[in-house]
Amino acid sequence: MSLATDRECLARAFALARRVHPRATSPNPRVGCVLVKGGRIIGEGAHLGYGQPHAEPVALARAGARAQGATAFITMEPCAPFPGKRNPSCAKALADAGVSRVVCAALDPNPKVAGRGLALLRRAGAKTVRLPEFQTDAEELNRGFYSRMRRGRPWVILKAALSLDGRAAAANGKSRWVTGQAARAAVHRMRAELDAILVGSGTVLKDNPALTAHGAGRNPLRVVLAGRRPLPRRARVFDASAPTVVYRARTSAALRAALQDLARRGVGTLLVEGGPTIHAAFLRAGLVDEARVFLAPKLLSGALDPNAAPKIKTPRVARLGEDWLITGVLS
């Protein structure tokens, strides 16, 4: 395969990158690497799980002694060694194999790399260049790498699902189930590709939940804002289907604080469910990053069961302005 371009061969690695499912190199971010040699394509690879071999040492493999000489296109600046890292310095590999230039997306954010990477290549010979109008696609690749590396806390994702008149349940409480099957489905995958999921202690209590990915993927890590009152022991989100972490957290301090342990604990993205209260509290300490709201065709107010609640048949959806309209005729 042959790519004219440099911005074509970076963007060649940013595809190899994004086919590995979000979560398969957690902790460490999504990498691609492509490997261009007389106009062709001489090696490439992604990295592809945590543990795996990294992106860099997987093009090389496949070039073979091929590399000497050839322009290796990474989506992430290659990494550098550092006390304690456990897999070897990719910039150095590079190096070693006599790779010529190195055109990457962005910076390493990680504080023990962040310009080591490429500076190692410089004193090696090699050329470095950057393309800074892919910083923004880096960036979306690893939202969680860059959020642990830059804030010391996970990028956090808001998540509700309400019905077209605002509500979360009906009217005696009731929940299950606001939305159909396939958003229900949508959110499954949704955990299944995130770190962890969040819920206040309101919501182990009322409902129960599993916060399973229910066989979508790996279940994540479960995290409970717990208030004064006792979680029971045989609640389903203390079952051996994930781990389960408790944080006694009621002030915006201690929320962050919170997150900054999970951080610890290797969490890149935080799935936040709520419900009402657990979303007013991040909101209020300016700590959501990202909204993903579901909304049903259905009217709740006054409902007492939501599988019963008036719906509107075929909603027709329009745009106005920042506003949205949403119409259609009870059902």
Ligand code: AOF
The other form holds:
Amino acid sequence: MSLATDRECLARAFALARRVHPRATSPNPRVGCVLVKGGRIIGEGAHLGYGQPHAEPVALARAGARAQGATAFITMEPCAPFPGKRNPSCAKALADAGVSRVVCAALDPNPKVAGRGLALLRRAGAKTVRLPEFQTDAEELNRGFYSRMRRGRPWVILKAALSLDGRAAAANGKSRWVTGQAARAAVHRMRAELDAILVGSGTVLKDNPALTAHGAGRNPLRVVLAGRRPLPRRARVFDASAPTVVYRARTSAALRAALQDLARRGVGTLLVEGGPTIHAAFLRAGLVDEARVFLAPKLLSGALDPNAAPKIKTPRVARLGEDWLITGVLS
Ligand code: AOF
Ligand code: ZN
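Given the form predicted alone above, I would also like to look at the protein as it appears in the form predicted in complex with the named molecule.
Full complex below, order starting with the chain above.
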């Protein structure tokens, strides 16, 4: 296959990295690398999992001696050597293989690398190029890694499942189920893609959720923000299906400290599932980066059982300026 432009080659490196499951490499980033010579791909690869080779040595192994004089396209700056590293330096490996030009999308936000990988290559005589139009792609590919490295805390995603009239539960507190099977399956897949999932003690006491991926993939680390009330030892969050950490944190400062501790444990992405007290605490502290809101076409105000609440059978959805209008006859 022949690729014409730098942008096409780098886009291909991104495609390779995106094929890797978001949690496979965590807490390391997903990285893709394409080696091109004379307009042809001579080797390519991705970092497939934590503890496995980085993207660059995978591509270099495929290219062999042909790597001499080639251009490397990488989704992120190749790593420089630093103490405590598990893998050999990719910048050095590229230089040793005689790669003469390195095109990457972004610098490595790891302060132990942060430009030193590219500097090593330049000292070895290679040309280095950064294509800034790919910076956003690089950050989106590794939200958790960037957040941990730059801010010392995870990327925080607020997840809510609400009725059309904005309720997370029926009048008596019953919340099983507001959304349907497909939305719940999507939440399980989400859990499998993220490093950790957090709920408050209210949710543990009221719903007793397992907080697992329910077979959709690897279970996330479970995090409970506890209040003064003791948590039942037999709660499902404490079963053997995944590790669980408990923080006693309700103030903004304590929340920040809990997030810092999670980042130190390698948690890059955190799904905050609620309930409403926890959502409010995170929002008040300005600690939410992304929202994922499921809206069920039912009206829960006054309902005792969410499964029997009045529902819009065929909802019509219109976008009005910034707002949504959802209309339909109740059944
Ligand atoms: C690359 N290519 O594919 C990845 C990189 O402990 P180590 O040796 O595995 O190094 C981890 C660091 O390497 C990680 O924090 C990040 O800075 C970089 N990740 N670098 O050149 C890759 N995954
Ligand atoms: Zn590396």
